[in-house]
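The chain that follows stands alone, in the form predicted alone, written as structure tokens.
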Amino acid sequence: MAIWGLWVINKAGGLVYQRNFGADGLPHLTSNEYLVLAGTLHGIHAITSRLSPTGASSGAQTISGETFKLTILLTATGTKFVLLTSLAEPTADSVLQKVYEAYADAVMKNPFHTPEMPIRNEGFDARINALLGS
């Protein structure tokens, strides 16, 4: 069980926070590649929200590959929290909820933060470190 990465994507599909955890697990990507991945995931999420045969859907909540899974938490404001984990990670949903709480407390209550812009907040980083490690 492992948590390899955390992304926060704004409602327009822009990557506003990206963090990797652990030295192994993820290949090194450039910041531009992360931006492209976030935009692609935003598009996939928008498509999956329209594919539900039973009506309204919030879109994909989990996307799995052979060796990893992406767990997505969509907030009421359209911000997406994405956790990249091993397939066996059982706590991804609860971890994302705690990350969202840290975001609400440290970022959204900060009067100097501009919504939809990159997150540069030491308090948020410290809470993520305490929650997920370095």
Second form
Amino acid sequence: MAIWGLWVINKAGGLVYQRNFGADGLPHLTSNEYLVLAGTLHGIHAITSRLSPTGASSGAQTISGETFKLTILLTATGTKFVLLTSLAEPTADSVLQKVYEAYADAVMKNPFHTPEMPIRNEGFDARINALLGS
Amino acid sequence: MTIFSLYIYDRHCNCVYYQDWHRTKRPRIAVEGGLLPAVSAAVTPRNTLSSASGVLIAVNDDAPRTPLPPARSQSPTPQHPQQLASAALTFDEEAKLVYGVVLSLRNLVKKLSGRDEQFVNYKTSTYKLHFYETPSGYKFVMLSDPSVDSLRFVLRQIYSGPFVEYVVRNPLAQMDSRERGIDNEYFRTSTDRMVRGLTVFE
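Condition change, the form predicted alone to the form predicted in complex with its partner chain:
Next comes the full complex, and the chain you just saw is listed first.
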């Protein structure tokens, strides 16, 4: 029952926001490594929707390892919100929805934000802190 | 709740075995040379009729001795019209995509966890992919309904049961050959029985 990280990936596969939470849990990687992993995830997500053995499918929604999982929320505009949590975390989906709300309020309504570019925004940081702790 | 398909890959990235159950969207037959012989009779190019002339253009003698529908050499109509949908991938392309996804996710999970943690499964709106890798590098991949719990134990059972019994201990099965799959009648039957016996199989 823990949340360890949050990524926001733009529609081109670039990592525009990345935060770690909690001291324990997953190791902290360099920002370059996170960029590469986000790009990989973007590609995998596109392929997974083509592999469906029955009808049309969405891309991967949750990806599980042995001790953690990634929950992915794909918005209508192609932005992906990814939450890294423990396996037993039941609130991942609702947390992602709230993160999306915070993103819509604090990032998309900010006239100084350039779309698809890295998010550097104190208001968004504060909303995320309130939601997930720091 | 159901099981869709099973893929087995060796450590050289080759698909060596394939079997499916309740797939509604079937892959198209693999292109000539895209797939090893003895992977699955259902998707291996064999007795291929050119649909225009009805002429036999390729025969694969290495096919396993599982019962198969007789080749209809007189009829120019394709046997599986639904497989000709252009949206469907050919089997060799599909097998490569599955391998690529599984390998990338395995590396992603290893990198994120910072230790030797295995990728277990992922879920989309219509299916769930389960993954199990043996120490010898064989990769077992199973696609099921998204509501199914982890099927890793089943993949492990297939490995420790039919796979060890009918492939590893089979002097006629060439493992690691890079030239042949591992399909044989005993392995196929026994895997089939095991999967059909699962409570989630319906």
